[in-house]
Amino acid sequence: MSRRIVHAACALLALGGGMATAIAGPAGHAASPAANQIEIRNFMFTPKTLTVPVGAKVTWINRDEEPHTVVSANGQFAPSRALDSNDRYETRFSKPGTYTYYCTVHPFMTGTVVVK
């Protein structure tokens, strides 16, 4: 390993307290997390709670191999269709409030969007 790589690794460890994370994008390149995006991975919505401003568009992306849905617990927004792997669902939140949602296929999967 070159000294430059070792020094860079040490700097990352020092800055991150020993933990470094990256999100893989297309072709395995590191990508920053997209704003107002919720990933469905390992039968969980991540982040579980997302806070956005009024008028924001939120995107859900299914990273699992199983289909999932995004459905408002109180009918506050239109439900998604069944999302296959890498499918996306988007909705815009035009009013402040707390929007709880779940997956109809796996009802234990829940999440919340807080609009301020």
The other form holds:
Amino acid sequence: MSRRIVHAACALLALGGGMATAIAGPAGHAASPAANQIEIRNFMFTPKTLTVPVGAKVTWINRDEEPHTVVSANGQFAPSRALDSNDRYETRFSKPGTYTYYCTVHPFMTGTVVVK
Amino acid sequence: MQDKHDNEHDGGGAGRRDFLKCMAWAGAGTLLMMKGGVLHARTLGATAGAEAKDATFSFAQVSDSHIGFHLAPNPDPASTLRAALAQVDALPVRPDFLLHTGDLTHLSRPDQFAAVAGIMQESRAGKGKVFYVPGEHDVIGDQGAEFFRRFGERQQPGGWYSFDHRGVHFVGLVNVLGLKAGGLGFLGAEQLAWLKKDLAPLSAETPVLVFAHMPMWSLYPAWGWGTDDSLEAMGYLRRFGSVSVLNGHIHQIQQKVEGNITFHTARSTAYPQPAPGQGPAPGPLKGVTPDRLRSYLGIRSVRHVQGRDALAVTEEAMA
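Having gone through the form predicted on its own, I am curious about the other one (the form predicted in complex with the partner chain); can you provide its structure?
Let's see the whole complex now, leading with the same chain.
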């Protein structure tokens, strides 16, 4: 619930602030670590689709005992290494678009980042 | 009972030739074999001499050692891999070779591969000939480069291979590379073309044994337990009178018979996973207590009796 509010706040800030990169810093700082965060739990990316403003940094965190990876389905962003339990991976999205990604270890696990 | 596996089936449903009689036995020392429709029970030790005369041979399979895993229910998979290899070394009949059907490591890290190599060298079976195929945990980040450097057979550029051993044709397949988003295990056109060519000169009487990491049938696709293009491979194998397919990946014993093709998945030497669909996701069964862990782990040995139409598959739990 609080994550949704944070996302909404980010979106509002992004809409009002204009410069997405300027917003990403303070928003990330002021908000909880859940901002623009995708949890990997029970072999699922949650949320499965995350919408972020241009310039946002997205963080994945692996909450499973199994390793997972975060890899763009068509090479649009740098792949993560193997994420062990509680490992994180971060990447910044500087261009608008729809980024489909998956776990190469368990390819039935897919997710999408929408950058607006 | 989790530490025993009782199963008996006849894989020779199609046609009159019963090339494949496949049995699994329960309890150390007893071997059950179906011959001419009659069930025979013998101890492995008592048959050792007769087997030699019959030119029988056996091999063993270990799988999913996951060196580098460090959480419940098994923070020390090195010790359980050692225990599995000790089980192989203690078999009453010395296996001709060992198969490791993948997920040697947990994270494909060079130090984890080095640890596996070291542990294998500590056992008689591991020092002998071992045929490896990679699991998806062995190819993370480098497309299997480190795996193939240390453990590859270097027969084909893609890492797959075949060999003949005392009348049986063995095929090691790689179904954990080039996986597509949303997909399952994958063989690919190049490997399938090779397989077709590899099998072409063999007579239908040749027993064929295929091994790969991921299940070669749709065992439970929602958890990724299957191979997208395995049906094409099965198309090339269907003409043979006896085909056995050995896999790992799911850390438990599952079997399926399809005509003359029999599929077996193996136990892990590291940790069990839930039965298909039991719970929200696959992954280690965290709740297994230390005193129960080894009842979920183990090895498999397979005996082939030439000219006797018999293949005996033996599952042996660690405890």
